[in-house]
Every structure is written in C-alpha cells, then in structure tokens.
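So this first bit is one chain, no partners, the form predicted on its own, shown in structure tokens.
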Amino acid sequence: MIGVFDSGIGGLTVLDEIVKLLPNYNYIYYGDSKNNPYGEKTDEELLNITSNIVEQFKKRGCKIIVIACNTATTRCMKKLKEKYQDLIFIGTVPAIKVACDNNFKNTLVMATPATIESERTNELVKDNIRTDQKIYLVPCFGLANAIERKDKKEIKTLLKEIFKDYKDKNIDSIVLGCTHYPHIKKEILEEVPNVALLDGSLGVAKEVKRKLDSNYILPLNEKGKVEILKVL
C-alpha cells in the first residue's frame, strides 16, 4: 500500500503519474483540503498536521508515503523521516534541476511563498544554475487556494499579477513548483505563451519505482485500487 497526500487536489497530478507508471499497486490519496493552504501554517503546525496523516497511513499498512506537496516536503520531510524511521518517504521539490539540465536560459519558478523561501529551494538553485542561466523565484500568494476553490476569475487575476514584471525577461521555461499548478497549465500559457512548463510529477513517480525495487516491494498480479480521501 502506498500513501500519497497533499493539501487538497494538487497532489492528484502526482498520483496520476505514479499510477500510470506503477498500476499494479494499491494507493490511498489523502487530500487535506481542511488545512489548505499549507504555506500559511507554522513549521510546528505543519509537522503536526502531516504527522497525523502519516499515522493514518500507518494504520492502513502503508510502507511508502509520497509527500505530493512542495511546501510540506521542503519544511517537514526531514523531521518526518527522523520521527518515522520504519517508513519510506518520497518528497516533491520544484523541477529546477530539470530546467537547468535542459539548458533553459530564463526560468521562472512559481511556488507558494513558503516553498520559495525554503532552504531546499535555494539549495536547488545554487546547486544547479549555470553561469549563462537566470532563475526567477516568484512567490504566488493565494494561487493554490484559488485553484482549490476552482475560482477561475481569481486565478486569472492572480496570474496577471504574477507575470506582469516578467514580460520582458524572455522567459523560456516555467517551473510549476506547487502540485496545484499543473491544473491550470492552459491559463498559464494564455498569459505566457510559447514556454516550456516543467513539473516534478514524473520524477516523483520514477523515484517511487526505485524505492519499490530497492526495497523488494513487489506489485500485485492485477491492477491495483486507488482510494481517494478528501478531508474537508
């Protein structure tokens, strides 16, 4: 059993990639809309929230837990690993390395303020940027929450505000640094056409496969089941 969680619908984009790659496993998805947005919680509050979710996964027999949330990964995964040493955790981080490795020259990273400010995000920039590349870290206040509420008008307004200062920067790639953002790819491309949109979902799925293989966790002999828990 594999547990996947996020602060609402965002992590479903990650779950889709995992199931596509690894269909013969059982999954539980925990969409924690009740505590959305995670980015507005203190570190202590967020660790308490994520620990409660992990406890529920443990009771259901999950051996691998995917944190399908950039904010929870950058702020909680290290402590969760220390707290639950019998479990395997896989996190989600902005696809900054992908942008740099593919030699994009002007990359804009969209993420929640908490993810943008995190030490892990800044490490990713420092470790991967090359001398001929520019990376713009852009905190997207309220965007994940607007996507969660499916507020199309608010999404459009927020995107205009987010991109207004970058129209002349020759942006050639945008890193979707929150798992909610792939839900609005069309709207993003309307504001900034002809750019590559990058997210880490496929990379997470490949990492899940590596962990399953290295820990000899075998698939079922049939297609697995996906259980969705949305906590309002």
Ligand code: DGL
Given for the second form:
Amino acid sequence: MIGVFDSGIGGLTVLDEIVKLLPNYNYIYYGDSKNNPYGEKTDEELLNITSNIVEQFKKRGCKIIVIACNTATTRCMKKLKEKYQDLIFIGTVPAIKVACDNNFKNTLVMATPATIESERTNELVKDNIRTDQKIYLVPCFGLANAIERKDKKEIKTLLKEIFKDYKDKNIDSIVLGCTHYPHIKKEILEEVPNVALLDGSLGVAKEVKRKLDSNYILPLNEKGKVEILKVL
Ligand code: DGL
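For comparison with the form predicted on its own, provide the form predicted in complex with D-glutamic acid (DGL).
The next block holds the full complex; its first chain is the one shown before.
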C-alpha cells in the first residue's frame, strides 16, 4: 500500500501520474483540505499535521509515502525521514532543474510563500542556474486556497496580480511549484500565453517506480485500488 497526501486536491495531479505508471499497486490518498493552506503555516505546525497523516498511513500498512506537496516536502520531509526511519518518503519539489536543463532563459517559479522561502528551493536555483538564465521566485499568497475552494473569480484576480510585474520579462517557462497549480493551467495560459508550464508529477512517479524496483517491500499481487480520503 502506498500513501499519498497533500493539503486537498493538489496532490491528485501527482497521484494520477503515479497510478498511470504503476497501476498494479494499492493507494490511499489523503486530501487534508481541513488544514489548507499548508503554505502559510509554521514549520512546527506543518510537522505536527504531516506526522498525524503519516501515523494514519502507518496504521494502514503503508511502507512508501508520497508527499504530493511542494510545501510539505521543502519544509519538513527531512524531519519526517528522521522521525520515521522505517518508511520510504518520496517528495515533490519545484521543477527548477527541468527548466534549467531545458535551456529556458527566463523562468518564473510560482509556489506558496513557504516553498519560495525554503532553503531547498534556493538550493535548487543555486545548483542549476546557468549564467545566461534568469529565475524569478514568486510567492503566490492565497492561490492554493482559492483553487481548493474552486473560487474562479479570486483565482483570476490573484493571477493578474501575480503576473503584473513580469509582463516585460520575456518569460518562456513557468514552474508550477505547488501541486494545486496544474488544476489552473488554462487560466495561467490566458494570462501568460506561449510559455511552457513545468511540473514535477512525472518525475515523482518515476522516482516511486525506482524505489519499488530497488526495494522489494510491497507484495506484487496488489489489486490496483485507489482509496480517496477527503478530510473536511
Ligand atoms: N499543494 C501544496 C503544494 O504543493 C500546498 C498548497 C497549500 O496548502 O498551501 O505546495
């Protein structure tokens, strides 16, 4: 059994990719909308919230846990790994490496305030940026929560505000550094047409496969069931 979680509907975009690549495993998805937004919480609050989810997954027999959330990955995956050494954790980080490796010149990274300020995100920029590339880190206050509430009007207003200072920057790629954002690809492209939208879901799915291939820990006769727990 593989546990996948996020602060609501965001991680479903990651779960989809994993199930497509690995359909013969059983999954539980925990959509923690009750605690959304994660991106505006302290590290201590986040560690408490995510530890509770991990405990529930453990009780259900999960051996692999996918943190389908950039915020929880960049702010507390390290601590979760230390705390639960018997489990395998796979996280998701903004696809900054993908943008740099594909030679995009002006990349805008959209993510929650907590992800943007994290050490991990800043390391990703430092380790991958080349001299002819520019990367703009843009904290998107309230956006994940508006997506969770499906508030179309607020999403539109927030996107206008987010992009207003970057219209003349020749942006050629946008990193969707929060798993909620792939749900609004169409709305983003309406504001900034002709850009490549990059997210990390396929990379996460491939990493789950690599872990499964290298650790014989799950029975191979699972039925391929997905159970969705939405916490309101
Ligand atoms: N979907 C999450 C992420 O990838 C968190 C959104 C939130 O709850 O702030 O960062």
